[in-house]
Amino acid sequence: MKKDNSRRSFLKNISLASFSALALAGCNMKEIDEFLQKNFRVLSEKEKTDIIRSLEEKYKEKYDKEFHVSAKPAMEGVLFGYALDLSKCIGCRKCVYACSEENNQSREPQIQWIQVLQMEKEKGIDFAHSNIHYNPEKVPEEGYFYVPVQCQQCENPPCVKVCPVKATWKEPDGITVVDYNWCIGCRYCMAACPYGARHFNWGEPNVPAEEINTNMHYLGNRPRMKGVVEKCTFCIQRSREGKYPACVEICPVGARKFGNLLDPNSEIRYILENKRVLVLKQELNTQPKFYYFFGV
């Protein structure tokens, strides 16, 4: 017979003296029915509203400000693109910092979840050889050009093959979400990942009150915790309203496109059916959504 070696399957089988253990670690009622939360795919309307209900309130009393959680659903007959044009990209990095403030990123330690990495132009898209610490007086640098990365939204990505307890999925709009509820830290889906573009949270993640963005998505820019892994979700908490992600409003020069990869007539597929296109690392076959062109 087969063993199911779930998450679910373990924690039908928990027993009592674990649960003990749970409550003499210092664990109140509340997060231990975090702990004990189905797979945010298969709950019911009502258990979302009421899960929905429940962070709101526990992110009104630590931070002492009115908390919006949404838990809309992909919209039917989208599908999410992006494009940098490589021609434009200046490498001044606001798209990181509009990234950090929109998404809740954590301060201290820091995490970001887009990288810019500076590369010569006589040698290309090297990986090998770029430089994502350059801190020039002034961008950009006569002889380089810039490639930001972060989470590529692959149609086949390695990192939800990897996840062993189904913490990470793809959606039917083409982002890829993790449940932070739900991820054990194990690691496995930044180990497959061939961009670099997950980010474990080694320590307590620390936003300021002040700063921190109270118009969140549950699968998206809700505050994390320590031991899970987090990632770019093209601001799902924006995109599904359709709005643009803070990356694309704040690029200085217009290098950042987005749109519905359905639709013949968005500028997205404009730019896939008229320009030079590239994907990174296209041998991997993980089909990224995330497209790089030159539009000169």
Contents of the next structure:
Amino acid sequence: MKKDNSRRSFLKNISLASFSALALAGCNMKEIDEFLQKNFRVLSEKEKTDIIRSLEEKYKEKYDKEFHVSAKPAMEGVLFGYALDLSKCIGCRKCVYACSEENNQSREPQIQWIQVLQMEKEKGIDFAHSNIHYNPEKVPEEGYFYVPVQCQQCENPPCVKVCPVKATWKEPDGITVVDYNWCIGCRYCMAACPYGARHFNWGEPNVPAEEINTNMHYLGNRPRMKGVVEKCTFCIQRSREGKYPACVEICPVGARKFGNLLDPNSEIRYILENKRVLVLKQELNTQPKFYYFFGV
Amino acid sequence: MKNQNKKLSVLFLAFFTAMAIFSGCLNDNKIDQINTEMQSIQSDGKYTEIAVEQPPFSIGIFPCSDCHSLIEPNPARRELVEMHDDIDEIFHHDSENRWCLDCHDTNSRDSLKLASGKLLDFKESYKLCGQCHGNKLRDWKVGVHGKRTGNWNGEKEYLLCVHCHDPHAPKFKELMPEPPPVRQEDIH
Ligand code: SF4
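Previous: the form predicted alone; requested now: the form predicted together with the partner chain:
Then the entire complex follows, led off by the chain already shown.
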């Protein structure tokens, strides 16, 4: 008998083999579907709806709660911008924890999308001498100021450029997102990000069921898996509904401002036009849409 | 300290419950009036703005006329004893040059007053603050000083100056920070 070693049969055999491997590994059909799922950006509306429905079911099973997972696209004519008043921030870290709760960040192992850097007033903005582990009785401390750092939502994001599988990209409203199902966990993006804003799930993420936020976006705060990268999305599940991000809402000193850069009447435009503004590591030409300003 | 905070929050709770019950007794017209009064602070008029909370009076202190209508007004600047001595004690707001009746009206005790002598409702206290802190008032009106919550493209809620700054001692109070991260993830 002639041995059939055409390219077609090779592919057929290998896919059969991997399917049986998957089946042997105890995967159910859903997991196989998930494994073979396309990149979010090429999914049809129908496919998106199906995937989201099955996710909602899966989460319900796991957490015993009703979930709403949105895939709402960017609004027309909106480019999000953020501004943080360095003259006001007192380093209380309330934003860090509000962010973690809103966005279902793993508590143990701990992942936090916002880091608050304590810096010496005498040295100015100086990452090399900054400290994120400050822990005094009361803040602010004499002689120090605080620089909260999260994803800077660069217009020219180096993390997007280096991703070998296009699992991360910039949306039309300027938010850089990750398709957790497409991320292969190579962490190139983490190496490329000059702001330490991307975080890797080294272990199985863990959020207590009673604390999980059931209002989710596919590209944002839905539960992540072990082995994928995650980051701030300007609370995409909130901002695309017109709401302020959680960190803006919680900040007790009102240091955090958010809005549409294309709206000349927005708070953010007022700041850019009337205040002294800076971006971090400007020399790298990442063009952050996260601005720091002095409101004084 | 913790205990005191707890006590304070219980008092606040009691106060707001009382307020809620009390405002339930007001007729609807009056409530509407309060709301519309509170909406007109945005200069371009594009977004609606509503107050988050009523002015933060100390418990049982308002209306001031409850007591003051029975007392002959004494406009002489003096140290307060018996009543409001607690405020006198913490008073730290250009205390060298100012005292109670520079902002509270001598005769109309339930009102504040501007330098011009114009009476002002407590709900509009930001106008009083703005007499000296004009640049802050300007920034506050556009949502840059102070805090806005709600919708970036729609209805927003605002706090009055006095919700964050005690008008008698306006420096923002220090806070206990939340715990530091457990992992070192240095910015590189
Ligand atoms: S909540 Fe506000 S004041 Fe506190 S650390 Fe965050 S930005 Fe700074």
